[in-house]
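For reference, the chain that follows is the form predicted on its own, supplied as structure tokens.
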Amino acid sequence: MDDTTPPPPPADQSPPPPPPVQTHTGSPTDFLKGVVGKRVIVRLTSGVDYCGVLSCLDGYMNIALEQTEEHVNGAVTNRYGDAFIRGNNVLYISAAEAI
């Protein structure tokens, strides 16, 4: 064997695991502050989605959206200039664009 060639790894050694996937580790409050003024998707407990620009929200998750579209089963059913959603109907808020 040549002196410059490294020895092969032992057969019982497996390759190292891949690096962990990077995830966002901020708090929900940080996320919500970061999406104000950006496009979001708001899913209601009824299953209806509202997509629009998040104007503001409060501690009760009451939400004000601008340029709002209502989606039922993936199809646009209505378009609103401004929409106000009461917080107890909100299932989740998701960013529709990169934060």
Given for the second form:
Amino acid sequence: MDDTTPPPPPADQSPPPPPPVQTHTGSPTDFLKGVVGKRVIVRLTSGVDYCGVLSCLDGYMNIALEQTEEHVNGAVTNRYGDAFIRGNNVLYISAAEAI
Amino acid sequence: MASSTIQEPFDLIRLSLSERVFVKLRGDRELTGILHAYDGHMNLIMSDVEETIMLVDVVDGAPPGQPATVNVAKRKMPMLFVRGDGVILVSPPSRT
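Return the structure block for the form predicted together with its partner chain; the form predicted on its own was the one displayed.
Below is the whole assembly, all chains and molecules, this chain first.
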């Protein structure tokens, strides 16, 4: 008597989930162009945050900020009307409002 | 407003020449003085400079949450060259 077992059912081949809806595409440069004139948070490698309006920046990531607040451990420690931040100290630039 | 004349960050520094500026340096040091010259490295020439040095004394065995004592030392220098790699931030006098 032929008692060969039937082949196992094929593995569940559900299609891969669709990629998440992308709300924004573009290169890092596009991001930086988009945030000029907007409120940003600049974090330095030391952990200090600078919140202000991004006036401009250059290829070294030197940054000019307006209406800047310096935050250390969540507390405001200084305010500057204008501030130049030397680019080598920058860890990241975060958009603080919609681009 | 100054932003209308700023196309690159160094413009902020150029507009501060001959003005009293605040400079934040590595090593918990701050300077205020009159800016005479700068270059692309942010090397600075300043005069009539006051340096403020924050010295934080960490007490061994102190209970957590106890504020560390911060001592501030100040000194004055008539003329100073600042090497650019020590500069974190430069802030011109507020133009209000």
